[in-house]
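Just the one chain here, the form predicted alone, laid out as structure tokens.
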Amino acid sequence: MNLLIGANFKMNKTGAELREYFGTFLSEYSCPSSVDLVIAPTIIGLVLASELAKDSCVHIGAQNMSSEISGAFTGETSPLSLREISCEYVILGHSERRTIFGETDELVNKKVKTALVHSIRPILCIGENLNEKEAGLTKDILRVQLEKWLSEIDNTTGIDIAYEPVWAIGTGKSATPEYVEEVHIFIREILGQRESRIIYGGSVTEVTAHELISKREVNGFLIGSAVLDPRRLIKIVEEATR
């Protein structure tokens, strides 16, 4: 099983900045065969990123996707359009989509189903907030999220799971490797299969990457701010594979 390392640019990088980023990254990245590296730019940057990554080892992912194929859905992006530009992955269920934009359990579930139908591999984000963690509810929250978001999906092997504790996203507070290990083992038990990769997201850096990846069931990372510098992303991959 290859490691999955996802670079979520969120609402960062103009077209000119993407060109500069890919120019640096592709000239210095060694493309380890044990890593599936996914870069997820803004929606408006997907076409350019797909062109820049063509014939390279970099996979392109979307940060969001409509649950519908076409129609009167202003501002949404169809899975057909993503497939047309060779977008292979899509990040779904991210806490920012749920808390800021109000995505419901039902909508996340529908998006996952739509992605699978159109051969786009979901990176499904689950995670508890600080109040839930402090109340000892982490596993209960994760179980409910997985059950609802994977409802009526008989074969989950085409889905990767990103454990992203909300309290650690963009805060500089990374969960301890021991805590991550315990949670990932629990997630694997819920999934009941070993084909899906379970990756960690939450203030991952080149300093924490090696120790985290050494833990059982940590199959990669989903990273935000640290990967906006191409050389930092390269260093994280190096630390994860050494």
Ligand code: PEP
Given for the second form:
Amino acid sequence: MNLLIGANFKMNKTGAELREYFGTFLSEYSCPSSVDLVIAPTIIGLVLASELAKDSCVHIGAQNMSSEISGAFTGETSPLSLREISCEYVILGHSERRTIFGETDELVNKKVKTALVHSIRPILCIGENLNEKEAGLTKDILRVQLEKWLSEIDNTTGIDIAYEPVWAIGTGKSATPEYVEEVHIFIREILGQRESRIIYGGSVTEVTAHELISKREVNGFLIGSAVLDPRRLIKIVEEATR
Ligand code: PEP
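Which structure goes with the form predicted in complex with the named molecule, now that we have seen the form predicted alone?
What follows is the entire complex, opening with the chain shown before.
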């Protein structure tokens, strides 16, 4: 199973900045064969990123996608459009989509199903918030999220799960390697026979990547802040594969 390393640019980088990023990244990245590297720019940056990544080992991912194919859905992006530009992955269930944009359990589940139908690989983000963690509810929350968001989906072979504790996202406070290991083992137990990579997201850096990846059931990372610098992304991959 290849490691999955996803770079979530969120609402960052103009076209000019994307060109500069890919210029540096592609000239210095060594493309380890054990890694599937995904870059997820803004929706408007996807077309350019897809062109820049053409003929390279970099995969392109979207940060969001409609659960519908076409029609009166102002501001949404169809999976058909994503397929057209060779976008292979989509981040779904991200806590920012759920808390800021009000995405519901039903919508996340519907989007996962739509992505699978159109052969776009979901990176499905699950994770507890700080109150839930402090109340000792982490495992209950994750179980319910997986139940609801994977409802009516038996085979998760085409889905990657990102464990992203909400309190660790963009805060500089990563979960400890021991905590991540315990939670990932729990997620693996819930998934049972269903095959999925389980990756960790939450303030991963080039300093923390090596120790985190050495833990059981940690199959890669989803990273925001640290990967806005292409050389830091390269370093994180180096640390994850050494
Ligand atoms: C994310 O947004 O998915 C994320 C993990 O961000 P950061 O690395 O900045 O915590």
